[in-house]
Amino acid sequence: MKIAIAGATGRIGAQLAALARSQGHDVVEIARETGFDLLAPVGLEDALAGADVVVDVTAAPLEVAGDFFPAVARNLGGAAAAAGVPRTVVLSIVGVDRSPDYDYYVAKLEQEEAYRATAPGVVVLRATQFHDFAGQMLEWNTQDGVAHIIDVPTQPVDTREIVKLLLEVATGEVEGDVDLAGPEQENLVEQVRRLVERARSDVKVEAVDGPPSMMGGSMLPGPDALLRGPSWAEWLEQEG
């Protein structure tokens, strides 16, 4: 298959254009890296001809998220209706569509509802936080020896099961919208206190308040969910 992927440089992008070529798929790289700009679509619909499937892994930071996750879909979505693309799959997050309370999660449902308006064939899988979550939080959470992170319910997965997923339903392996989580609930307020520990780090993590839809489990899966992967433990411990 020829496979297309927008964000194909980044951590997701980079990940699925590898196993894709390890199966022997032909990949289109969509990203700036390579050219490409996806909120001023020059030269779009010419990189999607012949694609059987686009894949838009695209991430952006909060402050930017709302114009360009909408942008980029009905670019995209466009161009790839009219290169004749017969299926467009979008990565999402679980819980998008049940946090109205958190601009970036309003920003990945409008995402999700502007391809579906533009794009042929499109097919959604929603993942949950990646099992590096906690880490990051830790990471953008700390100042003067303090973390202040949000206490709130989290089912962390490998990004190898998402990168595994997003290539059976980019080849129709796996049909329709689907939701991906590993296998375990954790409090991510718990997770970053363990790491801290882990590290034998004297930082002091405090629990603060998040959005009310979070700390009520919005980010957690719904009973149809596919559980996949090694737990969040697990992972720890493979990582050393």
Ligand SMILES: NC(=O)c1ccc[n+]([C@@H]2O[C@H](COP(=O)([O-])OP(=O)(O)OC[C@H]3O[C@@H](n4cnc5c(N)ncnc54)[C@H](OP(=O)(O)O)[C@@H]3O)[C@@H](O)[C@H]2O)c1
Given for the second form:
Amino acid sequence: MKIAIAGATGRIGAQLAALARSQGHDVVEIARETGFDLLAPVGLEDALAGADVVVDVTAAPLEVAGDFFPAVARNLGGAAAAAGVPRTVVLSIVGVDRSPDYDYYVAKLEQEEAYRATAPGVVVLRATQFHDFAGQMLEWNTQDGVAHIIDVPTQPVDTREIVKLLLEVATGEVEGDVDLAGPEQENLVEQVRRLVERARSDVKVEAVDGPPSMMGGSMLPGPDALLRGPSWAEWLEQEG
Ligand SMILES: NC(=O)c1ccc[n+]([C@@H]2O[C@H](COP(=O)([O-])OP(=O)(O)OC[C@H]3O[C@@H](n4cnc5c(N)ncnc54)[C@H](OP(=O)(O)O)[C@@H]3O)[C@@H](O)[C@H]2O)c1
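Since we've got the form predicted alone here, give me the form predicted in complex with the named molecule too.
The next block holds the full complex; its first chain is the one shown before.
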């Protein structure tokens, strides 16, 4: 198949491109690094000509997410429709429809809606937090030796499982929208404390309130979600 990957140079995108190529697929890489700015695309329709599917795994920082995600969805979805690409796969996040108090999730929900309004054959894969999310939270939220971490339940998943399922959805092996999580529930503050202990760091971890929806469990998978891959603790052992 010919698979166009928007965000092909990112963490998920690069793994997806490698896996798709290893299975014999033809991959079109779409990112600013490969000459396509999806906020002001030029030549996108030509690049998508003959593609069987477009997969969107782009990302932007929280500060610009509200503008970025719906705009990229309209531009890429519109180009996919014009080029006659029959299927568009979007990587979203479990809980985006249950967190109206968190701007990034609101933007991701708008991204899903914008795709459904513009592109044919839209399939949404919502995944929970990546296993390295707790490490990112530690890095981003530590100041003067104190990490302020939101006290929320999560059920993180291995990115390798996300990539495998994205490809299964892209090729039509798995049909319809799907939610994906790892096998075990965690608490973000406890995860970060564990990372600090492992690193024998003297950073102090303080629990802080997060968006009420998330503190109430909006990031957790529902009963129909697929649960795949190693738990966070198993992943940490393998990685560490
Ligand atoms: N982090 C989590 O725990 C989590 C959980 C579930 C779902 N997700 C979702 O997973 C998706 C992928 O995340 P990631 O961490 O793999 O992202 P990432 O590593 O930050 O990669 C982002 C990709 O988007 C491309 N991009 C950014 N701006 C662009 C633009 N204007 N035009 C074209 N391409 C652009 C980047 O390439 P260039 O810079 O070269 O343009 C890069 O290839 C995101 O949508 C995120 O919401 C994340």
